[in-house]
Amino acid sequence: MVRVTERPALWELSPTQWEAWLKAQGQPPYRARQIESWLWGRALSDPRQMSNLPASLRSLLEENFRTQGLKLLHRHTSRDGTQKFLWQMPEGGTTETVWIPHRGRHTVCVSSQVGCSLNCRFCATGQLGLERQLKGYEIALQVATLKGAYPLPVSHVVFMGMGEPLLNYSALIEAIELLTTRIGLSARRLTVSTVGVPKAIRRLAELPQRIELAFSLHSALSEKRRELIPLAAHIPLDDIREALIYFCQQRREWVTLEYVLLDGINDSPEDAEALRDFVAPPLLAKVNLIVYNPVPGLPFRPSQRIEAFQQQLLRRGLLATVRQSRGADIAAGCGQLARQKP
């Protein structure tokens, strides 16, 4: 349940708003930098522990703001070093974050919604339904908490956790701003993953931040894609492709096509040929083939033709790589997030 309150959360104020509020309390403006350091540098929101602030100011913070951060409910570690965190969110509901160390990179997979409304047939998260949208600060706070409270190194962030980020667009943009200005990450190291919302893709193309874009395709055959992704029944694949082309042309960059290979579903030579047609110029895209992580209760299985499918794409001139699953043994892999213990 979402809390209804008139008091803002500590995390919601901008530096300028902090300075204005502090001035009204008779406090010097440099206190804003101190508060920001506690909030975004250490992910600490309890004013009583902000030791470089005067006691009177700490009391004012407690009286005027909500101070809840992320509350850890469970933490699991995979055999491959991946870690999954289940949080109670400040505004209500629970969601998951995954930290993935791999080949010198330390990637955080963040959630953008509590649950998901898309109901993709092969995805555990899609079976939950949508409970609510996360606020921008709640999205960015997942990264700040891992960096500041545990602490874990972070080099990249992917919006690939629970939820469809482009259906929570304003919060997504706020989170991108927070990650780049308050947490200090490069926009080049942020990737937004979407099942395809053309209008929002075009808006992303016009952002000043140079973020990366990944599109969850899973089938370039329209009828088959509609069977896998119910949202596709309302958004023609041609419209999404035009939006992706616009993104490429505006940014002069490639996009990534994510393709989960399902045994006997989307791994045939016909599927490979359709994928090649989809990636025809002027679309500039590389294909990331994903090994499917089975979900209990769902009928799908990992493809037995991954290498053969990749070779078909390579022979057709496509750049195609295979993403090996990380954290599958703790249900932290792609499509497995469902707030359940492994």
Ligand code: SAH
Given for the second form:
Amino acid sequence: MVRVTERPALWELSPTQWEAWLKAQGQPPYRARQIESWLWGRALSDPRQMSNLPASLRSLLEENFRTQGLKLLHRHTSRDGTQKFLWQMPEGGTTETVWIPHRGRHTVCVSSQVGCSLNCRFCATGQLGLERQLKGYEIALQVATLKGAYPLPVSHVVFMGMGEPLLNYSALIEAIELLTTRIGLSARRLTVSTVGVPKAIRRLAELPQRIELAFSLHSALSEKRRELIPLAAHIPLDDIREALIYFCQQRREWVTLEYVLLDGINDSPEDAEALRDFVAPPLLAKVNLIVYNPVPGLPFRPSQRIEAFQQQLLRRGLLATVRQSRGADIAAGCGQLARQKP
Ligand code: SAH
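Now show me the form predicted in complex with S-adenosyl-L-homocysteine (SAH), since the one above was the form predicted on its own.
Next comes the full complex, this chain leading.
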């Protein structure tokens, strides 16, 4: 099949590209700011509604660009105020975004892929397989849409939805660029969560935008981690640790280690000891113990030993907090995103 050269999506043009395109159409450069403000400020995708543009320009936009934004398929609200959005994505497939109001923060949890290739044994998304990569603008648009179209306040963004952001690296970088320049979020309020891709972690360390990094460890014992996260079989834990140390040193920053506590699997005193060894200097890391959200059909249960496990780490002088993820009643919690209705 011959592939027709596609029109770009409205969201794909940079400010300078807009100016160049407008110039070619005989339009003044200030129209670029007006268009950008509709697109990124209001997440409005229909040129016909861009009321401060002349009709001729609105038709040109319609003719020359793809104009689809995110199409809402379902919106659920949890008892705790968390909201989950299921979207039809502009470039195909469906994915979810979660909005979490908590202690004065308003965090958006974005998806970076449609599905996920990692197959983490305990995760609902992991059971789906990877359908496709999201583009950078499709990631940033999840935030712009909640902020501009619904409109919900947004103070922080975490890349902890569906997918592995470091296996969609160029789109991640694009999304970070869009979130910081077009949506106006500080890089320090963006957290990228990863299963651990050493090369990409090193590149993140050198990024001009100083984003926060979280690493999903789940077991500091290589064999056990490999069983929980099949992808980890190809990536030695030591290599990931070296990359995290590099990140800490480049940034003079701490990283977060995420550790989902699974009953009888990774919650023994020996597991805590191994974790303590992993966190030893020069790695600068705080530990975030995550309460497991059960996934229908999977054999894992939340640990009964959360407090004892935490105490063991605290006694050793580690920083360890417990996170009960929010929105679990509407399957919006960590690892529950599977595009199903609750
Ligand atoms: N792929 C990235 C980001 C997505 S998941 C990563 O692995 O970090 C965000 C976090 O939720 C990860 O730490 C993931 O392991 C965790 N998680 C997955 N399933 C979970 C579940 N059922 N309950 C609690 N946390 C889960």
